[in-house]
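The form predicted on its own is given below as one chain in structure tokens.
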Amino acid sequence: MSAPARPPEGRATSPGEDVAQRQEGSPVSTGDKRIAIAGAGIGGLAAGLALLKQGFDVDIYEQAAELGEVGAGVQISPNGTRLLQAWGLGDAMFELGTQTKGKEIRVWNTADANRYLELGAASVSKYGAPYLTFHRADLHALLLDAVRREKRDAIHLNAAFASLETADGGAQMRLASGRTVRADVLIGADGVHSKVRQSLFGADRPRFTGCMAWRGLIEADRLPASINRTGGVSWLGPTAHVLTYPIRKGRMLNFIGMVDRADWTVESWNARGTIEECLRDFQGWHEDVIAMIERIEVPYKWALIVRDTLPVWVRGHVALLGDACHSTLPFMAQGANMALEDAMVLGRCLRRTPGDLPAALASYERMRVERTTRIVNESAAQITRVHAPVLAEAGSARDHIQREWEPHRVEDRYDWVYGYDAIEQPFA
């Protein structure tokens, strides 16, 4: 794969440019308010460096003994990339990212092919930022480096949260140890299972959608030279559906295959499957998706669950981020890219108005939460283009795909999801 062409600088000046220089002045020092994060994933560690760039004094909190990600891939669009700009972490994330040409929708079992969208150096010229795919450790250890630089000892591991404590114009959480940690902010960034959120709000109600995910690594040098290893590619069916992305700069294609199932409900990453039960749910798909699972590293079982989208996510000194407040099913990409924006945001509120907290805290939650709950549903309304009975006929597959995959339609669904811009929303 051809070494990616560098985007424009546009706002990101320079590699180690703060970003809190391009905002509006503070008249009260950040630097004597500490803020606790519950949870050392991509979001956690992305709000923990946007709030050290912008002069907090901040430590993660993390349950696990040591750091790392699972093995799988994740897609950061133009609305993740600028953020990794501005953060200063551009050389870097062109370095651990791969730049994809672009996407592309092929028929279960024909493998008929049609480009819906151009990425590459495209992506740059419309959205002023890259579309980048990672290893998801790749990404994790870019921003655990970008954090341990700006504070030797921020994180501390084997930190679990165990509850919230009452604390008189700040917040306090006690650890699964019996240490209590005191701060004036307390950020929950723990996850799709988040005890931020439940201790705040109670248990959520999850439900299984009836469709779980094999995720997967394999090898690009192992494939048929039929299998696109430089662009993201959606085979879709009739109950099913697999989309393909290379990462490590075509060294590895990311496999994630959607299908329709009602007895896998353990919602986990971590839980392994075998090759041959993977077969199974693809049988009759085309050679090349067969040849596609046949080599993946280990095939992992992930069950798709849904949860009502949160209207409130602050409650005084306490607010939640990323998965814990809007975790999302993954038919868009945008995860880890909310999670990147939330982080910018809470920086920026913080940063304009760190004597007074709560109301900072307010105006970053009425900045994120009509876009998350509306990528949150648009995510979950996705699954009846990709998983649809008239896929099963070559012809009606030809005119679903054409009708919406339809240039004016794929602008509508993703032109304002790229296009958004964290650093420059204005204040609500």
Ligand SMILES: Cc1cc2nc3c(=O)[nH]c(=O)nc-3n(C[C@H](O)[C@H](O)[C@H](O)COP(=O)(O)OP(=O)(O)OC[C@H]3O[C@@H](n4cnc5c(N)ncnc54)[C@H](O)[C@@H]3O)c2cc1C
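Computed from a predicted model, the values in this text were never measured in an experiment. Each form is matched to the other, and the largest set of C-alpha atoms that superpose within 1.5 Å is called the rigid core. Numbering follows the first chain given and starts at 1. First, how it differs from the form predicted in complex with the named molecule.
- With a cut-off of 2 Å and the rigid core superposed, Thr166 has a Cα displacement that reaches or exceeds the cut-off between the two forms.
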Given for the second form:
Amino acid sequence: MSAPARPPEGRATSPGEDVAQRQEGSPVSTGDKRIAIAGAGIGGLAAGLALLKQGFDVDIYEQAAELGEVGAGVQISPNGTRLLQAWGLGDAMFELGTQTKGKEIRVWNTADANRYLELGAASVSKYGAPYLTFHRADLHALLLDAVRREKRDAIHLNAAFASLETADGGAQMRLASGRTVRADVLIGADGVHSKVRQSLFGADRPRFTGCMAWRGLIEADRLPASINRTGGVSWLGPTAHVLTYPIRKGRMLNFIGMVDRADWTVESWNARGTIEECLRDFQGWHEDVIAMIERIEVPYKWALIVRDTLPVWVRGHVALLGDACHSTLPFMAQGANMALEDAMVLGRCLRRTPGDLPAALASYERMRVERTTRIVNESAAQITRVHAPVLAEAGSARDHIQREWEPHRVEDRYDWVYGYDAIEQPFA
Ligand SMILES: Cc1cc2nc3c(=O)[nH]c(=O)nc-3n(C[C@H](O)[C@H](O)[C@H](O)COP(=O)(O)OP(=O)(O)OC[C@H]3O[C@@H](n4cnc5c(N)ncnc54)[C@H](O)[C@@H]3O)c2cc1C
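Let me have the form predicted in complex with the named molecule next, following on from the form predicted on its own.
Now the complete complex, all chains and molecules, led by this one.
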């Protein structure tokens, strides 16, 4: 692959120049404010990093006995990479991430590719930051190392949030071990099944979409030479679609196959399926898709579930972040990006008014709810564009792709997403 385009000058990339140095906060010291975060996923670690960079004392409580991430890819678009750069992780993200040239849109059975989206250098020149793909474990490790550089012992394992005892006048939670933790603020970054959310707002109402996602990793050198391993490819069909993209500089391909199927309703990163079952879901698809499925290391299954968007994320000294408050379908690849944006805005808001933390949290909520709600809704609406009956037949499939991926339409769908700068958003 060619050398990655570097970010344009003007956006800080070294730790000494990062966003923590911006003078937009109150003169009140942040160092004596303790922030507890439940969950050390991408959102919890990013929030921890953003708050440590703003001078807060942060502890992150993770239920797992060991830290890590599942074997899968994740795409970080310019609205997310510009934040990694601002936290001083610009060089490391280029080392670990892969900058693909772009993405082809293909018809499921013919491989007819009549639209191409430029992502690589085009993303830097258009949005001021790159579009990168990662192995999730690499992105997680990038954030984890950065948190530990700020505070060595910030992360506590085997430390599951069990219940909320106080949200007003400070925050107090009980861990599953029985230990009580007090802090000035508690952030619930405990993912889609968030117990912090349940403690604040009761049970949610998950609704199965009738669609599930297959996901897996493929060693690129096991693939036939004809298969594209330097760029992304979306294969669109009448009742399913497949997305592949390279990670680890093209040594691996990430595979996601979303298929209309009513019998799999488990929303879990660890539920395994079999190659045979996955092949059955893609019978009749192009031979390249079949060749990729046959070479998936371990095929995992994830049911696609929607929830009502939450209009309120905060009570007193407790707030939600990431999937805990806006879990989204993966059709726009924005869940982790939104968690990074939340983290940046949260850090800025708390830094601005550390003397009135509930007001700071309310400001964070006001700045984030509208955008994340729109992304959740537009991601759900995307399903009818990528699984459409007109894709069954070659002629109408070509027309559909020509129309829906016409460059101006694509800009309408994505410019407001990728162009967003969480560092510059005005306070609300
Ligand atoms: C198939 C698929 C593909 C995707 N692709 C993309 C993509 O390309 N780009 C993108 O931006 N997004 C993508 N997403 C979405 C993205 O994965 C999520 O939005 C993101 O992981 C959310 O991060 P989070 O930290 O909020 O939650 P999580 O990653 O779920 O982390 C939550 C953490 O909290 C811990 N935890 C849970 N309960 C407790 C508790 N009680 N106490 C303490 N800790 C707890 C968990 O162990 C975990 O470590 C995809 C999602 C799917 C399903």
